[in-house]
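Single chain ahead, by itself, as structure tokens, in the form predicted alone.
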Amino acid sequence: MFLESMWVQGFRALAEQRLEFTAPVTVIQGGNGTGKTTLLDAVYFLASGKSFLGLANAELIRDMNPYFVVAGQYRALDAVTGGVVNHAVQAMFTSEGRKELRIDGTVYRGFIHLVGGLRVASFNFNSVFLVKGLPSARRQFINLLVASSDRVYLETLSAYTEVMAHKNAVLRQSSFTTPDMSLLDLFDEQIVRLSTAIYAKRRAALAVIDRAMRQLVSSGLFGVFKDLVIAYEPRAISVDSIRALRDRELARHACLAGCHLDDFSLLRSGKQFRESASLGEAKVAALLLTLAGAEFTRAATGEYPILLLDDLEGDIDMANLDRVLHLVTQFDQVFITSFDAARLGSGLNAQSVNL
């Protein structure tokens, strides 16, 4: 997978940039506030329809601009023929909240259609929340990872989100009127069915990621984490178990069971890693998880995702930085932000972009 060109307008720090990429590694240089992280965020947006910084679409619009546009042309393996296919994508969001997405000339209204096209693996300063943060950060990680290579998972997840929205609407209305219990029963049945399917997909993906982590550790790059493993044991769910929560759900006006409350853990020597890990350890472990996720994508699709590495110099010591940079040469395309490209060494066959 390779992003050949990109156009960004009115997207956070970037007024307008038109770029072409020709080398396996692109080093994005510049001082604070020049837009290095923003450019990586724009690539991530083309893959997910979201910001990796957790910003809402309206927050991505540059000050004084009425909209943002992020567009790109990329090539990827065709899942059916195995050949290389070229794609063009353009996403626009206006200050009035209007979305417009064009993929290979077809117009869509929702950015969810970006998922499964361009694929990325991203590491940035927010990645520490994969280890130290709330379950929502880990759910977002696994959801995008699996959905990017599995259309059925994406459709199941979308159906689940819709059912949840309908159920929560009924629960909120219970403050003003007697809720339709038969309708809530129907929603509960759908939640069980969809959650069970989602749990199975997540379990299979996390097993692959766990094996990839172990292989990376055995290579010597992350030797300090030789006893780090992924644990995933979703809470058993049934119609009866959800209905047992009915009174609490009505009181809180929210669904209290289902895969939207799911989580996975990193364990070290059998204990929760997030509780004992230093900030530095959490950052390196997040990088390990990111690279293992990229191995999952390669196994599922036949090609590596585009790797986005933001400010490695600030998060990784020089010894590990050298090892990581050696490892990334197996990717077809890597974007790295840097204050000083010379620190990254000369063996990367890199193209420089100065902002």
Second form
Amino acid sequence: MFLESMWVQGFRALAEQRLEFTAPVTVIQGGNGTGKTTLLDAVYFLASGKSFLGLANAELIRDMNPYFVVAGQYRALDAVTGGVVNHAVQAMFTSEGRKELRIDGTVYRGFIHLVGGLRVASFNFNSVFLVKGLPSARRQFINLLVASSDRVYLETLSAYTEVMAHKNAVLRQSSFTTPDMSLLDLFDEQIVRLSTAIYAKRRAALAVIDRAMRQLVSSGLFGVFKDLVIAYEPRAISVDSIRALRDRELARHACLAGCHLDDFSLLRSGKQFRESASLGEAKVAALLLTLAGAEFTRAATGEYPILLLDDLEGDIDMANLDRVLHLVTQFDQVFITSFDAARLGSGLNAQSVNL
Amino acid sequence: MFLPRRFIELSAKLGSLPGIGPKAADRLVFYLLDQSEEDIRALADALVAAKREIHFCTRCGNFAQGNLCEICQDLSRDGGLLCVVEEIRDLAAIEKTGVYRGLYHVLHGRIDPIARVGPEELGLNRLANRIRTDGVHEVIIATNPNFNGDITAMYIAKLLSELNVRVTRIATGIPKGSELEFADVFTLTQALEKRTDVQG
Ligand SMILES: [Zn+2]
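If the structure you just shared is the form predicted alone, then what does the corresponding form predicted in complex with its partner chain look like?
So here's everything in the complex, that chain up top.
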């Protein structure tokens, strides 16, 4: 997977950038506020249709600009033939809320169609929430990771989202009309069917990530985490177990069971790492999880995702930084911000981008 | 503006019709103003008469000039076979295939709680009653193959599961997420012939 060129216009701090990438490592340099993180976010956007900063599309438009455009050309392995194929994607969002996405010349309405094209593994200042934050941060991580290599998973998730939206509408309207119980039954059946499928895929993916994480640790990276494991035990779900919650769901106007409430956790020596981890430890563990996620992508698709490393130097000690930089050589392409290029040493073929 | 107020008003009215943009609306006004007053009056009368005299068939929901539509009045059609569609335009698409010889039930919508349309608003009990009293032996559900069409089909299948009636759904051929009315005759014919049983 290799991003060959990019065109970014009106995207947060970036007025306009046309960039070409040839070296495996691109070091992005520039002062504060020049948009180093934003450039990584733009690459992430091409892979996910979302900002890793958690901003809505309208908030991504640069002040005074009527729209933003993020476009890129990349090459990737074709899942069917195994050959290398070139792709072109272009996403545009206007201040009136109009979305336009083109993938290899075909027009799509939703940015969700970006998922599964360009693939990234992203470490940024929000990554700490993977360890310390709410379950939603971990769900977002696992969802993008699995959906990027598994179209069925993506479709199952969209179907689930649709069921939830409709069931929530019935639950909300129940305060002024009698809800149709058979319709709620029907939604519950769908929630059970889709959640069960999603749990199975998450379980399989997390097992691979857990194994990859421990392999990375045993190879010498972040040796302090030799007792860190991923625990995943989704709550058993059945039509009966949801029906038992019906009265509470009606009272609270919310779905109280299903894969939208799912979570996985990191255990260190059998205890919840979320609670004991310092901020620094959480960041390092998040980097470990990100790299393990990249191994999952490689196992699933045959190639590494593009690695995005934002502001690495502040959080990682020297010895581990060197190990990370060694690992980085396995990736086809890496973007690093806020980094002293001299540190990379002569072994790495790097190019610099100055913003 | 060089055009008189009446012209602009009429153009705006025509331009609000589906599929007619401002330019096409202007062209229509130019055309209409070229016609004789009698022709215009005949057109206006036809519009008013259509609105006044065309209602929904009291049995199936299709357009009808009396109580019952042409299809319901056609005694050569199989009254034991009922095809459930979302809109009259879907009925029209199926009629175009020429292979279906049963009757219809037009829902005038689909279950969509977000738009506040539930089973009650769709009058699904009316459909169940019709099956009980009209001696229907098979119900073919031809709702659109998208989320709301699927939910509607599943709900109907469940609702009818207690009745002594075979419930099928047209399926294959029509791509997921698309709409029935845009399917070609061949695809729709295939979909009707290869319908599958639905368990409620
Ligand atoms: Zn009729």
